[in-house]
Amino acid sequence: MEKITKFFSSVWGIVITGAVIGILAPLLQKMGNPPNMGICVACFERDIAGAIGLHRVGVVQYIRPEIIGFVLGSLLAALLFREFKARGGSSPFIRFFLGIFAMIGALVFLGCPWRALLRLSGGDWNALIGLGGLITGVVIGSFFLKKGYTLGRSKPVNWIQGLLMPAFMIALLLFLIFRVTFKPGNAIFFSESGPGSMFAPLVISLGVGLLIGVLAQRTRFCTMGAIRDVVLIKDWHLMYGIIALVICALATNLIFSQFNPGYALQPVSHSQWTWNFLGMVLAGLAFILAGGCPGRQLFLSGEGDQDASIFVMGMIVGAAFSHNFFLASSPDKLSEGGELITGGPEIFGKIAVIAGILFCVVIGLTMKSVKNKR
C-alpha cells in the first residue's frame, strides 16, 4: 500500500491521471456522448437536475453515470486506503451558494473546467476564451487566499453522514438502471432528443466513472488546484496532469477524426467572448473559494466531506435555477435561411454572471478567521 500510495503522489501518478481522463473522455464522445463533452461535471450535474424534475428542459435530462462513478470509485480508493473520514461544518451555507453561482457561471460558458480543456483538444478554440476567464477568476481568489480567505475548518462527524451522498448516488443508479417513473409523465425523465438522448452504454460509463474516480482519489487531481499552485507556490505538480489530459485528449480526437478547429458553429457551444470569459471568471472564482474544481468536489464528496457535498449540491440546484430562470447560454446554430444565429446568454443570465461575481468578491472579501476575544 504504501509504494502505491507513493506512486500516485509522484509526477508520474498524476500525469497518468490526467491521460487516463484524456484518452477516455473522447472515448465516451466516440460511444455516443455529446460532442466535445465526453466528460463534463457542468452538464451532467444538469442532466441529473433534469432527470430528477428539477427543471423541465426536455433535451438536457439523464442521469449520467459518469458523476455516480466519480463519487463510488473515491468511495472505493478512500475505504481502501483508509482515508475515508466523515467531516463537515465548513460554512456549510454559503459552500451551497457558491454551487449555485459555479454551476450558473459554467452554464453560461457551456461547460465545467474539465469541458473547457476537453472543448479546446476538439479544435474550439472559443475554449481560449473561457480558460483565460477561468484563471482571471482563480488568480482573484488566490488574492483573497493571501489575505487570509477561509470558510473555516470542518469538523468530524458520525460516520453515517459521509456516507449520504454515495447513497444519494447509489439510488439515482437504481433510478437508471430500471428506468423507474413514478408517474406517468413524472420524473424521473430522460430525454428523447439533444444532449440528454446522446450516452455512452451505461456499463462503460460508469466503469469509466470509477476508474477516474479512484485515480483521482489517489492523485488529488483538480484543475482548479493546478492553476491555484502554480499562481501561488509555483508548484507545477498538478499542473503536469492538466497539461497530459489536454495532449492525449488532442491525439485521441485527432485518431478519431474529431478535431475540428474554429469559433461559430460549434458543438454546444457560443461565440460570446464577453460572456464565454465573465462566466468563466465566475466559475473560477467560486471553485477556487470552495476549495476545488467540481470534480474534486465530488472525489471530496466520497471520501466522506460533507462540505463538498453541499457544493455539489449547490451545483445542482444551480442547473434547476439557470434553466427554470432562463440564465443558461443557448449554443449558436443556422437559421433556416443558412445564417449563423450566435448564441450566448439573455439578459436574464448576464445579470446572475455579475451578481455571481458581486457574491463571490464579498465573500473573498469577508471570510477571515475569527479570533475568539475575552
Given for the second form:
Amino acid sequence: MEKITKFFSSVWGIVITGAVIGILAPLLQKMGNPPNMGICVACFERDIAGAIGLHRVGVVQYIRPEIIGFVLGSLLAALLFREFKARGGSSPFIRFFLGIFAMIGALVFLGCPWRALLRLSGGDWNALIGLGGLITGVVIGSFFLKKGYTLGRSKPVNWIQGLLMPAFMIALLLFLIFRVTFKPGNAIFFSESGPGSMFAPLVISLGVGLLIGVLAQRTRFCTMGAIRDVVLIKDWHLMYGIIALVICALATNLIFSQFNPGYALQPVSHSQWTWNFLGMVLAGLAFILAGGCPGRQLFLSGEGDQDASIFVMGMIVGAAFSHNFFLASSPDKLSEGGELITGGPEIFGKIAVIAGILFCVVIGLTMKSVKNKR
Amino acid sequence: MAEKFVDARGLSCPQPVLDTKKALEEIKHGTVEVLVDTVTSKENVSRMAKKNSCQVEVETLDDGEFKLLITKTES
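Okay, that's the form predicted alone, but what's the structure of the form predicted in complex with its partner chain?
Then the entire complex follows, led off by the chain already shown.
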C-alpha cells in the first residue's frame, strides 16, 4: 500500500492521471458526449441541475454519470487507503456562495477549467482567453492568500456526514438507471436535443468517472491548484498533470479528427473575448478562494469533506440561477442567411459576473484568521 | 525543541504550505514543527520543505494526524 501511495504522490502519478483524463475525455466525446465537452465538471453539474428540475432549459438536462463516478471513485480510493475523513465547518455559507459565483462565471465562459483545457486541445482558441482569465483570477486570489485570507479551520465531524454526498450521488444514479419520472411531464428531465441529449453509454461514462475519481483522489489532481502552486510557490508538481492532459487530449483529438482550430463557431462556445475573460476571472477567483477546482471539490467530497460538498451544491444551485435568470452565455451560431451571430452573455449575465468578482474581492479582503489557535 | 510551531490542522489548500513556508523563512536554521490532519497536507508540506533543501521527519499521531519536523540548515 505504501509503495502505491508513494508512486501516486510522485510526478509520474500526477502525469499519468493527467494523461488518462486527456485520453479518456476526447474518447467520451467520440462515444457520444458533446463536442469539446468530453468532461466538463461545470457543464455536467449544470446538466444535473436541469435533470432534477432546478432549471428548465430543455437542451441541458441529463444526469451525468461522470460526476457520480468522480465522487464514488474518490470515496472508494479514500476508504481503501484509509484516508476517508468526515470533516467540515470552514465557513460553509461563504463556500456555498463561492460555488454559486464560480458556476455563474463558468457558464458565462461556457466551461470550467477542465473544459477550458479540453476546448484548447480541440482547437478552440477562445479557451486561451478563458485560461488567461483563470490565471488572472488565480493571481488575484494568491494576493489575498498572501495577505492572510482564510476561511478558517474545518473540524472532524461524525463519519456519517461524510457519506451524505456519496449517498446523494447514488440516488442520482438510481434516478438515471431507472429513468424515474415523479409525475408525467415533470422531473427527472432528459434532454431530447442539444448538448444534454448527447452522452456516451452510461456504463462507460460511469466507469471513466470512477477511474478518474480513484486516480485523482490518490494524486490530488487539481487544475486550479496547478496554476496556484506555480504562481504562489513556484511548484510545478500539479502543473505536470495539466501539461500531460493537454498533450494527450490534443493527440487523441488529432487521431479522431476532433481538432478544428479557430475562434468563431466553435462547439458550445462563444467568441466574445471580454466575457470569456471576465467569466473565467470570476470562476478562477472563486475556485482559489474555495481551495480547489470543481473536479477537486468533487474528489474532496468523496473523501468526506463537507466544505467541498457545500461548494458543489453551491455550483448546482448556481447553474439553476444562471439559467433561470438568463445569466449563462449563448453559443455562437449562424443565422438562416449564413451570417455569424456572436454569442455571449446578455446584460444580466454581465452584471452577475461583475457582482461576483466584487463579492470575491470583498470576501478575499475581509476573511482573515480571527485568532491563530484552535 | 522546535524553533517554530505551525498548527495547520483543518486548513484547506494551500494554507498549510504557505504557513510552513513563512515559518521557515522566519528562521535562519533550526526546526519547524508542523501539525496537519490530512495526508494531502502532509505530502504538500513535505514536498515544499524538501524542495527548499530541508530535512523532513514525519510522525503519525492518533486520529490520522501527522507531526512534521522540518529542519533547516544554514547553507
